[in-house]
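Shown next as structure tokens: one chain only, the form predicted alone.
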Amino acid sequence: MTDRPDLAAMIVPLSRALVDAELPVLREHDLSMWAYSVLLALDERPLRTQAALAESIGADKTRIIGVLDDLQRRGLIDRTPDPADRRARVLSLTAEGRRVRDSAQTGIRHKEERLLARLSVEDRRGFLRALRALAALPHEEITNA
């Protein structure tokens, strides 16, 4: 019955190693992992509230307030009043935030490409296709499977 290790037993060490590989790139850009996650999340579209952002990146909303303050102070994000609800803030990337995000992502992707180059072209395509499919599943579908 042990034709392969459990998925988590394979993915967790790989994930930790990938994070360790990303950290020097993020340090070069003066970004924490949470800050980078925020910049990636805001690329898709502006978000209406800090709570919505926190949920989208899997963070506690109180944890990211300091991250948002720092990103705004550095001119990487804007927090503007929501015209529909003046109590809420719309979060969006600035041009400088997009530049920093793109530069960090390019460095990270370069490291990923070196890792993926160890796979055949066919295995690489299959791995990325399967990873995208599994990553797109709702959390509940994975935990209740």
Contents of the next structure:
2 protein chains.
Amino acid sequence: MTDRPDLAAMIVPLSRALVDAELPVLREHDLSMWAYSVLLALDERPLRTQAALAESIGADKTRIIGVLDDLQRRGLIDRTPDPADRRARVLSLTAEGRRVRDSAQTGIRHKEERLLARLSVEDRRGFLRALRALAALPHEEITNA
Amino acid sequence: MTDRPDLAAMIVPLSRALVDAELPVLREHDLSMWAYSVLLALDERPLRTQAALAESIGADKTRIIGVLDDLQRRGLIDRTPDPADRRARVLSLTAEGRRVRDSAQTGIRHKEERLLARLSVEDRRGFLRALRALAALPHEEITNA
DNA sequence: TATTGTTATACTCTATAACTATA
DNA sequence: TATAGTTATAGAGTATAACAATA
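Could you switch over to the form predicted in complex with the DNA, since the one displayed so far is the form predicted alone?
Time for the whole complex; same chain goes first.
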């Protein structure tokens, strides 16, 4: 094995620093990290249940309720009972929600690009390709490796 | 900008999954993540103060006290008042501490290698090179980017 | 007066279980 | 009875402030 620091020893602090870097951007939009995650997850397609949303962003279903309350109150998401099953709440982005998401994401990507600019072209490419591949793995496939 | 998911959206879940994957290995050695971090940080050179150790692993100085208590009680670290400044505690690994660290690290690297084996040779190289470069940056240099 | 380590306290986050309303 | 959402509670993790010893 090539000599290198532990993966986690590098990734965990980097992860924390990235979050710290992005929180000010989110705060400008009055978004918590979970709220931003919700806006991202709802970007593509509406979701039929809150539990599905929670699972897709790695949160507990009880943990996002306050987040959804706030986003709904601010008109950033729609949250209506499913006529076919009135237990479920269909979730989707509003136009305003999409606007806020776009604005926040632009700021975040701007910061990220400045960080990635420190890498050589080939390292940057390998880093992003590898990161996408690893991030696409199911959680259990990593923990059970 | 090339289209890609947010960096943090990929790194944060990956970071969590990595930690979840490694915790069982650490538990076999009765080590918490912070305890393991301490053993890694003390590996190279002894440190003159607990505050310096805490800072080097991104922890609060009050948070590692219980960790150090436990490691000292188990004979994995030495923790003696500095004769030149009796306020400070000089910290170093014992031979047993080094043995436990090596054993835990072997298990952790084994898991990591199985994960990295999913990447192509060139992506793996770029990923590790980029990760080392980004992890070497001071925390503020990332947050202020 | 400042610094090192420590303890005590409060605060945030998270996980678990219990409740309601629908099915 | 099972499920979606909600609420309440407790637990872990973390941050802040106050304290004792030493400089």
